[in-house]
Each structure stands twice: as structure tokens, then as C-alpha cells.
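Below, in C-alpha cells: the form predicted on its own, a single chain.
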Amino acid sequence: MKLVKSSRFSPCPGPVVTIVLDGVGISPHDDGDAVKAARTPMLDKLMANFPMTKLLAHGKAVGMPSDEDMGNSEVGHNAIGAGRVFAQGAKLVAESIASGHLWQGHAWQEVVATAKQGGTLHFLGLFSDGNVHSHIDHLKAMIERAKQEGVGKVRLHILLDGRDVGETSALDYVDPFETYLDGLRSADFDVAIASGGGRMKITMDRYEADWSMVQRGWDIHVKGEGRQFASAHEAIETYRNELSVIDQDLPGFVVAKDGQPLGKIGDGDAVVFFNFRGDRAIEISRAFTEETFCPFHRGPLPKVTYAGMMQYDGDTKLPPRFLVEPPAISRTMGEYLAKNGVAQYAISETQKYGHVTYFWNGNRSGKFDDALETYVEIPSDVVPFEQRPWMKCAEITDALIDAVRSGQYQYLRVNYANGDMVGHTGNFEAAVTAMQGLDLQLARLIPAIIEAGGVALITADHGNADEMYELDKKGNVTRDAEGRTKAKTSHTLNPVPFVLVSGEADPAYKLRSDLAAPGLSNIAATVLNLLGYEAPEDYDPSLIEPA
């Protein structure tokens, strides 16, 4: 993995710093765009005075099945770090189902065998067609296959979305799905929704930010302990009447009949966690698979056959049983730099720490070289993000400026989570505040990078805060009869910025104009060029050329 010194590019005299403004896209519209609405004098100045282009961050450009699929932080950081585009989870699962390979795998056969021996087959996961963590069509395919193979009892534990899809769209999925189940149900096939709750309230924590979420999910899904309702529809309607929250924040519920939970998870059962994305699947998978477990008191561990849709952590082999092979991402930029003696620094707060480490490194959780790499995690606040939209951007910047000034690192990368995490709340004013907080940090950070003789690459992994209201098919903001807007909490299909900031009056490079549709995967080769190396031949081309 020896990198070739470039004859076209001299190494930057100072550090090269990639700054990922998570969830900050470029919208063609002004209405509902918190990025444009915010007062961001520093970002405006950088975009106006330094070389800038737009990068694709969705669809096929990041390995998703089609260009109708939004990007996300996982695939975005995979593309940035790998320098190439790999087929991602949604596409891999769909192909595995279509080819029948999933049904032929040992994991699926073991799950079915367990259920046919008298156990219940449980499906647990995000219940929508957002295609970021899961897809409801994958769930349907597995239910139908289970019936076809003779499984007698299936229970569903649904995590309501309202984040990658409309913020109050839960019943748009639940009600048709209940009709769908009615058509499948028969004397020898018992299928029903057994429990559920909002994805940001139960089960789907990540990076160990709030284990209590997982504990609440465990109590609901496994123990059947929680507020009881006759149906998921009743639970959602009741909570909506009682609470002013969107789907992702709805409390957990247990579907019960005559006071008894309809589908607790117990000994002899099989469980499939049908999310394909790893970050929010790891903790619940640990709870189901680890014999010795300390994060919370889970009670007796039921003896179940547990499978993930994919293997969520290749280093820890978690879970050991999985239905679809994940993308094999190798030879990432981070690995090349480590093997060539380049000191690296990666930093974010808890919510995005794994993105500048695990996902950046091709779904690899460890370092390539302990001596050359420094990873810093700033603990995130455990509060609703709209209540503290500045999050930890100031603390991140404090540490990052110290790292830049230390002279110890040739390459640094940072993720500022604000645009994405606050964008997901649907709170426009909070997203505006988040952007203004970010701008203050850029105003501190960029001068430090320039003072050190470095170069900053400002970009994003996908859009979010750039489109805070739902749009109609023509791209106009939708409004009700009273003129009120409806919040949008999902990512966007918009491109993201790429700004190349240097203190040199006349840099020896310039942005290329001959790339038809540059995307996030073009960033890695650009970084390598700025460090004085030629990119590997199979990397997507650099965004720069000699001036």
C-alpha cells in the first residue's frame, strides 16, 4: 500500500483538514432553507472568495439503489473515506432477496428452523421505506418467505420513523400494513404487531450515547413491560392526542389481548433485526448476544436465535449471525495514510464520532496505526437537540485548533453534527441557530488552519437543514388551508458544497472543470494530492489539477 509521491502536486506546508458540516446541503429554494436563513458571514465569505463546487451526496453517487434515494451519514462517510463508491446496505439486501441468496444462507435457515421447532419468529426494526436504516419491503419479503417455509407464528416489533420519512407518517405505514397482514393471516399462520415506539425513544441508540433507550426497548420487546394497547394504531392515536411529539419521539407500547402481551421474546424464539445500517443496530444486538452484559440490567437472557440483517461491526463480528454480507470496503484513505507514515487526527462528538472513525475507515472500528492516529470523542449532551442546537461545536473546535497548532498531524478530519441532528428535529428556528453556531466556529477554525500553512476542505455528507419543510412534487413548500407548513425531518436529495480554502495567494492547484458529476468519493484523491501523493488508480478522480 505504498503511495507514490506526486510529480504534479507539492505537499501542503501545513495540515490538510477536512471539515464535514453534517446535513448542510445546497437547496435550489429559499423557503424552508435554514442554511440560507441563518446569519453565516464566515461561510458566506468562504463560498464567495475561494474555489467552490457542488458534490453529489445521494443515490447512485454514494452506492444507493437509485437516484431517488437520499444519502445518509453512513454511506456519505464511507464514500469520502474510501475514495470509491461501493454498493450499500439497501442495494445489497434488495439484490440478495431478488436473487434468493438470502433464503439460501445459513443464517436464514437457522432462524426458520428455530421458529419451526415451536418458537416464534420476531422481526424488529425501523418501520418505514426511508431506505436509510431499513425498508418495509424487505420486511414483507421475509414475512412472506417465512409463511412459505412453514413458520407458524410471527411477531413484529416496529420502531416508528418520522425522521427519514414524514414526521407524522406512522399511520401511513401501520394501517396499510395491518391490511396486508390480514391478507396473510390464516389458520396455520399467526402474524401480528406485538410492540413498538419511536426510534429516538426506544431501542435505536448509537455510540452508547443513551443506553436507557435500549433498556426501554428491551423491556417493551422482550419482557412485554409497557403501556398496553389493543393495536399499534390505537397506541399511536392515543399518544398523539396526549403528547405534542412527532413519530420518532413517541413512547413505547405493548400490544396486548386480555391484559397479556401479544408477543414477548422468550426461550426458543428467533429474532431478526431487519435494519441494514449498523450504527443504531449495534447496542440492541449486544443486548441479545452477549452472555456477560453490563450497560443495563436486562434480566435473564432469553435463549434465542438472533440474526442481524447484516453484520453491523466487522471487527467485533457483531452479530455473529447475519443474513446479508456487508460491503467489503478495503484500502481506505485512512489506511493508505497510516501505511505511509502520515499522522492523522479525527474528532467529533458522540453522535457522529463513529462516522469520522468507523464509517470513514470502511466499517472498521479500530485504528490502522495507534502511534500515528489520534481519535477524539467529545461526549454529546443527552438532551433533545432543538433545546441545545449548538451541541458541542465549540468544544470540538477548541480541541481541533489545539491539534492544528500542535504541528503533530498532517491530516485532520472533523464532523460537526449540528446541521443533521438538529435538522432531524424539524425545528426550523433551532436549525437556524445551529447553523449560526457552526459559523462562529468556522470563524475561529479557518484562521488557525491558514496560520499553520494548511488547507481546509469544507464539505458535507448529505443535505438536511437545507430543506426543513415538506415539498410538493414541483419542489414548492406544501402548506395547509391556513398557510401553515409541515416540518421535514429527513435528509434531502440536494448536492453539498465543496470549498477549498488556502492562505496562499496563488495556490499551485485549481478545481477541475471537466468532471461531469463529481461526488463525495472524489474527495479522497483530492486530499492525497494536497498531501503530495498520487491517488491509487482505482480511486475516483481528484477534484483538483495543477494551476
Ligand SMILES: O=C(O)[C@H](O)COP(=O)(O)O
Second form
Amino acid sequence: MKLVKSSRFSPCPGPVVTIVLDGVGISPHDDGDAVKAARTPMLDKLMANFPMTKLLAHGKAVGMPSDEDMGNSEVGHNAIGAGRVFAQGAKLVAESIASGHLWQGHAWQEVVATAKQGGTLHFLGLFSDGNVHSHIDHLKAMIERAKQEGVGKVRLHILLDGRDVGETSALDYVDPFETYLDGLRSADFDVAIASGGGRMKITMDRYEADWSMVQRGWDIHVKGEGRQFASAHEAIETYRNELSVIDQDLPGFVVAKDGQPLGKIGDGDAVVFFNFRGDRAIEISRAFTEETFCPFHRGPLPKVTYAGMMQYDGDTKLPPRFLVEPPAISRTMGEYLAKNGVAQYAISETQKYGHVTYFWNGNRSGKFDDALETYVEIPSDVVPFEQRPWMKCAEITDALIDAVRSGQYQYLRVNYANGDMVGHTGNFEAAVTAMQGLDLQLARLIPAIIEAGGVALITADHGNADEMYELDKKGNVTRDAEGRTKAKTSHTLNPVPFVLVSGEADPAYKLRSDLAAPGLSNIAATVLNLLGYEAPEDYDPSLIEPA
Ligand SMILES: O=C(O)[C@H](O)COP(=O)(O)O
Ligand SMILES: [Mn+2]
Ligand SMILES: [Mn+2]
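Could I see the form predicted together with this ligand next, after the form predicted on its own?
Complete assembly follows, chain above in first position.
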């Protein structure tokens, strides 16, 4: 894995720093755009005075099945880190189902065999068509196949979305699904929704930010311990009336009949976690598969056949049983740099820590070289982020500036979570504040990079804060008869900025203008060039050329 020294680019005299502003896209519209509404003098100045282009960050440009699919952190950071586009989970699972490959695999066959020996087959996962972590069509295909293969009893544990899809769309999924289940149910096929809850309240924590979420999910799905309702519909309506929260924040519920939970998970059962994306799948998968387990009091571990939709962590091989091979992301820029003696530094706060380590390195949780790599996690607040929209951007910047000034690292990378995590709350004012807080930090960081003789690449992994309301076709905020707007909590399809900032009056490189539709996968080759290397031949082309 030797990199070739470039004869065209000399290495940057200072550190090269990639700055990912998570969820900060460029909207063609002004209405509802918190990025534009925010007062961000530093970002404005950088965009106006330094070489800048827009990068594609959604759809096929990041390995999603179609250009209707928005980008997300996984596919975005995978593309930035690997310098190439790999077909991603959403696409691989759909293809595996369409070709029938999934049903031929050992994992599926073991799951079905377990259920046919008298166990219940449980499906647990994110219940929407967001295609970020999961897709409801994959779930349906598996239920139908299970029935066809003679499984007698299926229970569903549904995590309500409201984050990758409309903020109060849960019943748009649940109601038709109940009708669909009615159509499938028969004398020898017993299928029902057994438990669920909002994805930000139960089960889908990530990066160990808040294990109590997973514990609440465990108690509800596995032990059947939680508030009981006659149906998911009743739970959603009741909680909405009582709490006025959006779907992602609805508490957990247990569906029960005569006080008996419909689908506890016990010995001899099979469990499929049907999310394909790993970050929010790892903790619950650990709870189901680790014999010795400390993060929370789990109680006795039921002896189940557990399968993930994919293997979520290539280093720890978690979970050992999985239905679809994950994308084979190899030879990432992090690995190349490590193998060529380049010291690297990665930093973010908990909520995005794995984005600049695990996703960046092709869904591997370990380092390539302990001596050459420093990974820093600033603990995130455990609060609704609209209450603390500045999050930890100041603390991240403190540490990053120290690292830049230390002279120890030639390549540094950071993810600032604000645009995305606050964008997902659907709170416009908070998103504006998030952007303003972030700008204050850029105003500290950029001069430090320039002073060190370095270069900063400012970009993002996908949009989010750039569209805080649902827009009509003309790009205006939609309003109902009472004039109310509808918050948009999900990512956007918009491109992201790419700004190349250095202190040199006359840099020896310039942005290329001949690339038809550059995207996130063009960043890695650019970084390697700035460090004085040629990119590997199969990397997507660099965004720069000699001036
Ligand atoms: O997991 C989440 O928070 C959302 O589904 C996607 O956000 P991310 O891709 O920016 O992490
Ligand atoms: Mn993101
Ligand atoms: Mn996001």
C-alpha cells in the first residue's frame, strides 16, 4: 500500500485539515434555510474569498439505489474516507432480496430453521421507508418469505421514525401495515406487532451516547415490560395526545391482550434486526449476542438465533450472524496514510465520533496504526439538542486547535454535529443558533490552521439544516389552512460546500473545472494531493490540479 510521491504537488508545509460540517447543505431556496438565515460572517467570508465548489452528497453519487435517496452520515463519510463510491446497504439488501440471494444464505436458513422448531420469529428495526437505516419493503419481503417457508409465528417490534421521514408520519406506516398483516394472517400464520417506540427514546442509541435508551428497548421488546396498549395505533395516538412529541420521541409501548404481552422474546426464538446501517444497530446487537454484558442490567440472556441485516462492525465481527454481506470498503485514505507513516488526528463529539473513525475507515472500529493515529471523543450532552444547539463545538475546537498547533499531525479531520443533530429536531430557531455557534468556532479554528501553514477543506456529508420546513415545488415553505408550517426533520437532497482555505497568497494548486459532477468521493484524492502524494489509480479524481 505504498503511496507514490507526487511530482505535481508538493506537500503542504502545515497540516491538512478536513472539516465536516455535518448536515450543512446548500439549498437553492431561501425559505426555511437555517444555514442562510444564520449570521455566519466567517463562513460567508471563506466562501466568498477562497476557491469553492459544490459536491453531490446524495443518491447514486454516494452509492444509494437512486437519486431520490437523500444522503446520510454513513454513506457520506464512507465516500469521503474511501475516495470511491461503493454500493451501500440500502442497495445491497434490495438486490439480495430481488435476486433471492438472501434466502439462500446460512443466516436466513438458520433463522427459519429455529422458528420452525417451534420458536417465534421476531423482526426488530426502524419502521419506515427512509432508506437511511432500513426500508419497510425489506421487512415485508422477509415476512412473506417466512410465511412461504412455513414459519408459524412472527412478531414485530417497530421503531417509529420521524427523523428520516415526516416528523409525524408513524400512522401512515402503521395503519396500512396492519391491513397488510390482516391479509397475511391465516390459521397457520400468526403475525402481529408486539412492541415499539420512538427511535430516539428506545433501542437505537449510537456510539454509547446513552445506553439507557437500549435498556428501555430491551425491557420492552424482550421482557414485555412497559406501558400496555391494545395496538400500536392506540399507543401512538395516546402518547401524542398526552405528550405532544414527534414520532422519534414517542415512548416505548407493549402490545398486550388481557394483560399479556403479545411477543416477549424468549429461549428458542429467532430475532432479525432488520436495519442495514450499523451505528445505531451495534449496541442492541451486543445486548443480544454478548454472554458477559455490562452496559446495563440485562437479566438472563434468552437463547435466541440472532441475525443482523448486515455485519455492522468489520473489526469486531458484530454480529457474527448476518443476512447480507456489507459493502467491501477497502484501502481507505486512513489506511493508506497510516501505512505511509502519516500521523493522523480525528475528533468529534460522541454523537458523531464514529463518523470520523468507524464510518471514515469503511465501517471498522479499530485503528490501522496505534502509534500514528489519535482519535478524540468529546462527550456529547445527553439532552434534546434544541436545548443546547451549540453542542460541543467549542470544546472540539479547543482540542483541535491544540492538535493543529502541536505540529504532531500532518492530517486532521473533524466532524461538527450541529447542523445535523439540531436540524433533526425540526426547530428552526435552534438550527440558526447552531450555525451561529459553529461559525464562531470556525473563526477560531481557521486562523490557527493558517498560522500553522496548513490548509483547511471545509465540507459536509449531506444537507439538513438547509431545509427546516417542508417546501412546495417552487421552494416556498408549505402552510396548512391555518397558516401552520410543517417542520422537516430529515436530511435533504442538496449538494454540500467544498471550500479550500489556505494562507498562501498564490497557491500552487487550483480547483479543477473539468469534473462534470464532483461528489464526496472526490475529496480523498484531493487530500492525498495536498499531502504531496498521488492518489491510488482507482480513487475518484482529485478536485485540484496544479495552478
Ligand atoms: O441516525 C440518524 O440520526 C439519522 O437517521 C441520520 O443522520 P446521520 O446520517 O447524519 O447520522
Ligand atoms: Mn451526517
Ligand atoms: Mn443526520
